[in-house]
Structures are given as C-alpha cells and as structure tokens.
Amino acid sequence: MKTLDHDAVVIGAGPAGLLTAWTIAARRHDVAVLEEHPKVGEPDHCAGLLSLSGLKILGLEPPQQVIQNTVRAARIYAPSGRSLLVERGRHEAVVVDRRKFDAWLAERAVQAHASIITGVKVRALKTHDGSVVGVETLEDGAVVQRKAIVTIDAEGVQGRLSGSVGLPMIHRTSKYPAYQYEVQGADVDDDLVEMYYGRQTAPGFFAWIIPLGDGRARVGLASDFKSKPRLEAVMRHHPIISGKLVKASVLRGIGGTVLVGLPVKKTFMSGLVVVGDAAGMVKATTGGGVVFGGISGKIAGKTAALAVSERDASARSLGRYETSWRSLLLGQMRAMYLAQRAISSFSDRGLDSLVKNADELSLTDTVKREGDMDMQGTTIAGLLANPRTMIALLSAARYISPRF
C-alpha cells in the first residue's frame, strides 16, 4: 500500500470540485483532484445552461469554443398551452457544453498547478480520531492513501462518503430522475428557453427545451419518477412539444438527477468540507447547480486554503465554510425551494391560472425590473411584494391538488 500526502484532497472533478481546487492552488497549496470517470467532463449529466450574472459571480470568462449558444429569454407553458414570456431585453444566458466546459475548469486548475488525477476510484475517507485525515483510493488496481490537511467533498449527489462518516446525506424525496435528448433538425427559436409544466407532462417539475443553435437543442424532462419513458411519450404526444420535433433526429441521450430540496443541514467537521451537488447546492426551481455549486467551492477552497496555511483544520476552524455559505445562499435557496414547493402543490388548472393570471396582471415586470437567474430569491420576494401577486395566487390556490 502506497501513501501520498497533500496539503488537500478534492474528490471530483465538476465545477464545485475544480473551482474549490483552483482557489486552494492559486494560493500555492498543493491540492489533488480524485476524478473517477476517465476523463474529465464526461459522462456528463447537465443541461448546460448557464447565466451570464451568475459566470461572473464566479469570475469565469468561458471560452467560445465552449459555447454552443447565447439565450435572451424563456418562454413557460402552461398545461392548456397559454405561455408567458419572461425576458429582460438582453442576453440572459449562455448555453455551454458541459465536456468542453468542465475540461476548461480542469485545464484552468492545472495551470493554477492542481494536480488532476483521472481513473481513481475513492473507496473511503479515512478517520483518526474523529477527524477525516484523507481518503483510501483504488488506484490501478492498487490501494493507495492519500493524506490530507483539508479533505473536500466534491463527489455529487449520491454523498455517500460524507454520510459515511456521520454528515446528513440529500434524502431520496429530493432526487427526481431526469433524461434528456440531443436533438437535431428541431424547430425551435434559436434564442429561447421553453419550460412545460403539468401533471400530464412531468408531475413535480417541468420538460425543457434549450435550443443549441441551427436547429439543434436538448429536450429534456425531469419528474418524481419515470423521467425517460414520459420524455419519449412527450416527444411524441404533445400538442407543442411533437410538433416542433416533426423533422428532428436523436443525436443521443444523457441521464441525470435533478435536487429539489434544501441543502444538507450541515456541510463540515474536523478535516471535511463538503460542497456542491453533495451538499445539495442547488437551485431548486430549476435544479441548476453550477453557480451555487461555485459558489460554495470557492467559499471552501478559502477556508481550506487558510486552515492549510494555519495547520488547523479543526471543525471550529472550517466552520467558517458553513458560516459564510449559508450568509450569501441560504436565503436565496429557501425561497427557491418555497417557490418550487408552491408550483408543485397545483393541479394543472391551477398551473393555467397561475400562468393566465401572471399574463393578465402583468407580474412579467417585476421579473424585467428585479429578475436574476441564480438569485431567484430577490425576484421571488420582489412578487411577493406585489398585491397582484397575491391576487393570482389566491386564484390559483383553488385547484391545490388533493396530494398536497
């Protein structure tokens, strides 16, 4: 058995985990990246679209050769086919490919001089004294330890490695499967996002459309079971849906799990911080977690980095990370998960109501005034605020469907 020491350990290699490598590197730590899958980026399980706020949040300036398309607004469906438009007047959005995007953070990471270590399976984190002191890998076959200051979670929504060791894991009722296809020869508006709502379609969430320019897009779904069977039945039956797919082709499909709960209760002890999907850093209306998933990382890498620097990684000194994440993203992702715990709690008349209303009493300029992709919960206060809004939701409010 071979033993490798490191200032700190990142197990995987998505956004969270390269961000908080990149922070923890770019303060001259030396810190490794444990990516399982052979390459990094792939298989990869998102939707891709980004917010142009939320890049520069995190500080990021993606490459064009990552980009796949520029989004301005998003279009929601109601369950009878009256949509609403939601735009702002300007690009809101880009929609990126995740390999070549999640292989630019690694590239950006190594030239940060992380060390990115591909094929490597973490079997366990390894405890003294009730402080995790680094992780037990498979490595070509050979057991290898690898001992580390700060050790950080990255390993996305399964977190078993962190419940393995006592800290709450993402309960089951928040992980909805999801599916979507790439397709090819679709008629779609290149510069809008679609969102379909219904009991019919994806009870609990929604079916998508993002567009990938030239007639190409993802069409996706996720709900509360049976992603897969119900995307292809909507690709073939629905009113809208079917018939902008008359002439498209499957390039090919990808699998997922979309998080619509609130994150995990608590992200850290002696000698861990967990972060990301594995924390349940999520938007919960539409199951993104690249920012917030970011966001936490960078957050963790200063702590870890300052806890490599202090020689202290006590829970006392990365508490720090919970402290600071939950300051900036805990308000945002409550009214989120509130919001989305809302829309789901509607039969579709209700979901007809509430869209018809939202048109009617033009509710659309709060979103134009106050909207924000990531930091959904200002937009969300900012409608609450509004009479109108009430109005619309205590019509809506009728058709609460009997499972709520």
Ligand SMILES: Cc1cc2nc3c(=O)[nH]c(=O)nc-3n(C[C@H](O)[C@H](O)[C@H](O)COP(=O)(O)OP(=O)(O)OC[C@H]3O[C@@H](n4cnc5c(N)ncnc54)[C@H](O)[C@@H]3O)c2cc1C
Contents of the next structure:
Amino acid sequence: MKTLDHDAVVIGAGPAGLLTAWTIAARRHDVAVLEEHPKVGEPDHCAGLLSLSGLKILGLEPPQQVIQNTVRAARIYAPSGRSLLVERGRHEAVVVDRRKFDAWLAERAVQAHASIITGVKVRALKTHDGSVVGVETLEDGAVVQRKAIVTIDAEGVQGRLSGSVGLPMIHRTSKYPAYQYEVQGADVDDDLVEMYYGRQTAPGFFAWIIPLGDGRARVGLASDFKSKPRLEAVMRHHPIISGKLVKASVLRGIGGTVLVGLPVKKTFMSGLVVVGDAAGMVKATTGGGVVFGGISGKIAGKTAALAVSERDASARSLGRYETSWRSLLLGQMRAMYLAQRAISSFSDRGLDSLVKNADELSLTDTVKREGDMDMQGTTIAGLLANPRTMIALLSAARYISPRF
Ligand SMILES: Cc1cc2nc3c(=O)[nH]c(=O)nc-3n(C[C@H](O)[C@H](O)[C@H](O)COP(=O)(O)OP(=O)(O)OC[C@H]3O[C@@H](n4cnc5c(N)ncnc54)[C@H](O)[C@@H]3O)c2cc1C
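Given the form predicted alone above, I would also like to look at the protein as it appears in the form predicted together with the ligand.
Full assembly next; the chain just shown is listed first.
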C-alpha cells in the first residue's frame, strides 16, 4: 500500500476546509486538501448570500467575477402578506456564485502552497492508540494512506468520518432538506432579499428570493420535509411569490441540506479537528454556514499549524481550537437557535401578530441600530432588552402551537 506523509490533511474543499488549508499553508506547513468531486465548488449547494461584515472578519475580498450582486436590505413576509423591511441604509451583503467563490478560495490556498487533490474520496480515518494519524483513500484504483500530524474533517453537512472515531455527529433532526431554482425574468427588486415565513409555505423554516440582478434570482425553500414539491407549489400558488414569477423561466435547480441546530458538543480529539458544516457551525436562523464555517476553519488552521510546529497534536493541544470557537461563536449560535425555535413554534396567526406588532412598535429600529447579519445573537439580545418586544411576543404567545 502506498503511504504519503503530510503535516496536515484536510478532508473536503468547501469554504471551511479551504480556509483551514490556506491558514496552515500560510504558516509554511505542508497541507493536502482531498476533495471527492473532480472540480472544487461543484456541484454547488448554496444561495451565495454573504454579509460584507462576515467577509471582513474572514479577511476576504472576493474579486468581481465571483460577485453576482450586492444587496442592501431584507423584506420579511408574514403568512398574511404583511411585511417588514429590515435595512440599515447601506449595502449589507453580496451574492456570490459559490462555484466561483470556492474555486477562488482554492486558488488562494494553492498560492500559499497548499496541495488540492480532486477526485479523491476519503474512505476512512486511520487511528493508532486512540489518535487519528491520517486518512485512507482510493486513488487511481489503489488504496493510499496519507499520514498527517493533524487531520481536519471539513466534509460538510453529510459528514460521517468524525462519528466513526467516536466524536458526536449532527443529529438528523437538525438537517432540513432544501431546494432552490435559479430563474430569469422575475419581477423582483435587485437589491432586496425576501424571506417568506408560514406553516403553509415552509413549515419549520422559510422560503427565499435572492436577486442576482437583471430579473435573475434564486428562489428557494427549506422546511422539515418535502422541500422541492413545496417550493414548486409556492412558485405556482403563493399569492406574492407566484406574482413575481409570472414571466420567469427556470434556468437550473439544486438540492441540498441546511442545518438548523446547534454545533456538535465536541469538535476535537487527539490528531483530529472538525470544522464547518461537519461540526454544525451555522446560523440556525438562516442555515448560512460560510462565514461561521470559515471562522471555525481559520481558528482550526491556526491551532493545527501550532500543533505541527510543536509536534504535539494531543487532545490537549487541539482542544485550543474548541476553546477559541466557543468563546467567539457559541453564545451567538445559542441565541439564534432559540430564536429559530421560537419562530417555528408560532402558528401562522402568531407570525402574523408578531410581524404586525413589530411593525407598529417600530422594532426594526433596534435592528437598524444594532443589526448584524452574522452575529445575530447581539441583535436578539438588544431586541429582548426592549420592552416593546415583550409586548409583541406576549400578544403573539397565545398562538404558540409547537409542531411535533
Ligand atoms: C440551498 C442552500 C442554500 C444555502 N445558502 C447559503 C447562503 O446563502 N449563505 C451561507 O452562508 N450558507 C448557505 N448555505 C449553507 C452553506 O452552503 C454551507 O454552510 C457551507 O457550504 C458549508 O461549508 P463547508 O466547507 O463546511 O462544507 P461544504 O461546502 O459542503 O464542503 C464540503 C466538501 O467536502 C467534500 N467531501 C465530503 N466528504 C468527503 C470525503 N469523504 N472525501 C473527500 N471529500 C469529501 C464535499 O464534496 C464538499 O466539496 C446554504 C445551503 C443550502 C443547502
């Protein structure tokens, strides 16, 4: 059997894995990224909405060819059709083509001397005396062992390798199916993201329209089951969405899974760290995981590089990764998870009441002042400190009806 040695091996060339690899390579260590698909970024499974503040935290300035559009506000629709405009008077986010975004991240990592090896699926983690010591792959029909001081699991939402060595995996109830069509000829505002809530529309989550400019848009939906047929029904029959799509034609469709839960309870062991979707690093309110996954990847990269320098990938050494991401992200993730649970526990009448009261009591003022697309926990805390939020919540509370 062929055996190769690396300082670090990253499983999966999504944003989390690529940012981890770039961080390790930039510290002059030998890192190989193994990607099962022949091309980085494909097939894509994303709406591509990334906040400008999140990109800044990641230190990323995507080039023009990656960016498809810029948006300044979000309109949130209650089941009744009443809506709230959430804006802060400036551009908040970009919409990227994830295929090009991931390819650009890969290029950056290669420039820093990371190796990216495509068309190679990691079949198993290799262990020795309770530590992960690398991976086993099948390459050109031959079994290959790639040994590493640190292995990084960045497999994404369907990840199962860290579970095979005893780390906790994401619970299936935190995974919602999602579907999205890219359309042209839609009648939408080019700088406004739209989110549609309601049990009839998207039980447990929401439907979205993300404009790409010139009448092109991504129209998607995630819910706890049957997301694709629900999306198709919504595109045909939803009183507002269908009206915007009368002249639209579908360019392509993609499916995927969004995460709506909390991160896994343990993300490291001797020789291994877990990053990105594989570790549940997402905003439960939207399922967005590029920014939090990227932050976790950069922290993991720094921890892994230090472990390589010190030749110490013990659980104690790699545990520094978990301490760092927890102190930075866990409070935010918990607040978003609770907010998501609360929203999905309201019946449609409850959501109508909430949006109506939020509008009448000007709760969006708090969002204008303190809003952040990623660190929403801070905004949620600001809202809860506002007595008018309590009025809105109390009057909607009679419509709480949990779904089981
Ligand atoms: C419909 C939809 C819309 C979304 N919209 C947004 C959005 O607008 N903004 C946002 O921030 N997030 C969004 N997300 C979530 C976002 O796509 C993920 O959070 C993000 O891609 C996670 O990055 P990652 O690097 O952890 O995993 P991924 O991007 O999934 O990358 C994992 C990679 O690992 C590879 N891999 C897996 N197993 C192996 C193996 N055994 N061997 C080798 N390679 C392997 C996979 O092929 C893949 O390339 C959306 C998700 C969906 C489904």
